[in-house]
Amino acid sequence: MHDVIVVGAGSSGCAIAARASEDPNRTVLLLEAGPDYSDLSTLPFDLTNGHNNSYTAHDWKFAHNPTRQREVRFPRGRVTGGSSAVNTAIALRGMPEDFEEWAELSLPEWGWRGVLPAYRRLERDLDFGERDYHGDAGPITIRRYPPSEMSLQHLSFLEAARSLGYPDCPDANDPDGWGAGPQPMNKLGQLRVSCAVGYLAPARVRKNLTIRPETTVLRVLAESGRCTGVEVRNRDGSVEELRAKLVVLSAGAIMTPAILMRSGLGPKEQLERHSIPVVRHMPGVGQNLSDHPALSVTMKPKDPSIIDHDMPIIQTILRYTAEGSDKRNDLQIEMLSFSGKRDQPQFAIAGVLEYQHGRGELVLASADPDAAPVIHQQFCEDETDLKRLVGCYRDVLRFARTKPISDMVENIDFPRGGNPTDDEIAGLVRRFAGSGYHPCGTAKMGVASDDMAVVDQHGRCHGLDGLAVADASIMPFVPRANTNLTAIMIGEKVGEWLRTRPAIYGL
């Protein structure tokens, strides 16, 4: 019997396990479906290479439908560190207004004043650590590329932004800032500072923390209205039950709702369709899927030698507000140093919708724990989302035609013709919008009277004691930023509650 079982060693789970195990009198078991590299000197290159994502070597092999009648890959990390170990190492915070909106949903712990201490506690900001809204002693190191380390594409992007009238923004995590500048990144040189590196590495020496990799959680166990543990499949194929006073699901916005539904916690009609005994009808599980739709302009350079797939793919960012929008910094534009295949030199500029009104859903394909869930994003079926991403894409095209970027371009490969109308852009968005790989919201926080809420503001599951959820799935909606830092922040908050206020969770 453990005090706490944490399911999933991803961005949130690593933080929770590390913080909760700071109490030497509390035993913590951290379960991970993927492999674990306890000796950081043996980390495979794809996990240390923060210059680009790891797409296949440590992946769940999911697919999703970003738009209707189109299925594409959906990379998610399957390794200690989770997606923080395989992503682009972007360390961007949500906007203060995002969290004020969360607080307005009767979630007062998640207002800006409530989340800022956790953001500060997790980071070691090498550039702005002395500022009162930053931290300088946390486990996740953050820095920004100076101009001397930027590629020609990114220097050109910043110069074009100035020509187009956007202000310089040296710190994209300034709560009041906007404009173009260096992207904050959790990497040192090429090394990606994942949560396995920042949180787990120093915590491994604790005797009260056990890490079990290659252990698949089949379901959570419930008896008489209480979660008593989890059923797992070990690496040798054997199945066993592990007991705990508290189970914390931190398997991510895709696997957390899948585990809940396989456990009989989800929409009744869906569970019955797959012959899963209903433990509790929870219609919100798998619903409310939120993400960042994006679409790129792809260009062929005049000088192919500027394209180097071994250089950082991301170095800069523009955060700004759509025309007529009341959601500050609801759009983002990013230069991509390279795009496509190595033998076809290209680079790209992506336009990203950061505040999403529309929602998708996640459903089970079957009760088989090895069957991937079905993910329908339904991007830009909401007309407000569509209009703003069309405007953002028009702005991306302006960047492509502005010096010095335009001087680098031989031709625009996508969109064909390079000068689409707004109606044509809308058609491209409906067909080709892709994901920022920032899924969240599939087990959202909310008050018990909200039928679609799965957990309360402390992550405690409505109607089932002894079970909590703490990962991107509990976000009410996607924040206006890449979600990794916010997922870590969630782990920080819940981990600190477990350490300092365990009675909240019945410990």
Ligand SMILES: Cc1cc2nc3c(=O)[nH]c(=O)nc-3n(C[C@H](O)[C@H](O)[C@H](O)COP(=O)(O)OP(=O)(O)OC[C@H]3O[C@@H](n4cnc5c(N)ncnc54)[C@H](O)[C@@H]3O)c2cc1C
Second form
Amino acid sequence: MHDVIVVGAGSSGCAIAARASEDPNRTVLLLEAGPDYSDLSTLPFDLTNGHNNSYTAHDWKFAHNPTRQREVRFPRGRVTGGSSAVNTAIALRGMPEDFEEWAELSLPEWGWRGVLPAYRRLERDLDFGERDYHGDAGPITIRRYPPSEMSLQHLSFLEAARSLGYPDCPDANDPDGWGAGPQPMNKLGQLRVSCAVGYLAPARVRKNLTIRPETTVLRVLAESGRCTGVEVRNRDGSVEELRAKLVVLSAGAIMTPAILMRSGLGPKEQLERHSIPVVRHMPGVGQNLSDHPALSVTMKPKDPSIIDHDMPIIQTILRYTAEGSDKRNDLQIEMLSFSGKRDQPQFAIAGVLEYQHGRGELVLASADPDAAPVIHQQFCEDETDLKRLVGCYRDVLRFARTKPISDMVENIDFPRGGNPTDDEIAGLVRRFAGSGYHPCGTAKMGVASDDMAVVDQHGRCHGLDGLAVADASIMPFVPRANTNLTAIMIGEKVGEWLRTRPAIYGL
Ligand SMILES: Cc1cc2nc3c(=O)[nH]c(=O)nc-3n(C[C@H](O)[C@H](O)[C@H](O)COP(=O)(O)OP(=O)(O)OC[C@H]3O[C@@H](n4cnc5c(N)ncnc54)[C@H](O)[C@@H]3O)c2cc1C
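Cool, the form predicted on its own is there; where's the form predicted in complex with the named molecule?
Shown next: the complete complex, the earlier chain at its head.
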């Protein structure tokens, strides 16, 4: 019997396992469906290469419907480090107001003052570590590209931003900041500092921490209103039950709700449809799916030699607020050094909606643990979302037409003609908006009186002792930033509670 089983060695799970096992008297078992590279010198190139995402080699092979008309691939990391091991390594924090909104949902632990210490603890900011809102001794190293390391595309982006009147923002993680500047990134040179690198590497020597890769959790086990452990499928195909005093689900915003539902914890009608015995009717599981809809302008350069797929794809960012919006920094614009296929030189600028009002949902396709869930995002069906992303896309087109970017462009490949009306942009957004790959909210935190809440503010499952959830799925809604740092911050908070206040979890 273990004290704690953590399901999923992703952004949150690695932080939880590492923090909880800092108490040598607490045994922690970390289960991961994907492989583990315990010796960092054996990490495959797609995992070390922080210059671009790894899309297929360590992936769950999910698909989603970003809009009603389309089904496209939806990458999620399947390896120790989880999605932090395959992502773009953008290290951006949510806005203080995001967390004040979480706190207003009667979740006082999650106000800005509650989350800032965890954001500080997780990072080693090489540029601004001495500032009181930053950390300089955490496991995740963060730095920004200086102009001397930036490609022509990114230098041009910053110059265009200046001439369009946006202020310089040297630190996009300054809680009061906005404007254009270098993107904070959890990279050292080309190395992506994933949570496997930052958290697991130094913790794996501990005798009280066991990491078990290639072990897929099929469901959590419940007896008399209490979670008693998990059922797993091992590498050799054998099925086994593992017991623990506490199970923490950190399988991410797609697999956590799927595991809950297959365990009988979910919307009753859905469970009955798949003949899954209902342990507890939880209508919120799989609902409230939140993400960052985005759409790019793609351009063919006059000089194809500026496109190099081996260079960093991201180096800069513009954080700003939509016209008339009361949500600060609810939009992002990002230059992508390259896009599309290697043999067709192209670069792009993406407009991203950071504060989403609309919601999608995730439902089970079947009770089979190997069947991918069905993911409907329903992007920009909400009129406020649509209006702000249309405005953002108009701003992206303005960038494409501003020197020195315009001097680099032979022609705009998408949208065709390069000069759409707002109605035409709305049509493009409704049809082609894609995901920032930031799903969250599918097992949201909330008070017990909220029918749609799945866990309380400590991540404890409503109505089932011995089970907690801690990953992107518990976010009540997507923060105004790429979600990796916030998922790690959640792991930091829950891991720290496990270490310092274990009684919260019955330990
Ligand atoms: C391609 C891509 C690019 C991205 N780029 C960025 C970026 O640049 N910056 C940023 O901030 N965010 C980015 N994100 C999003 C960010 O990485 C995620 O929000 C974050 O990693 C989510 O953390 P998590 O702990 O919730 O889930 P994950 O990190 O996905 O971890 C879940 C873990 O659980 C494991 N698991 C799942 N099911 C089971 C099971 N049944 N049994 C055992 N193990 C299981 C998975 O294999 C995985 O390791 C990106 C994501 C992707 C996919």
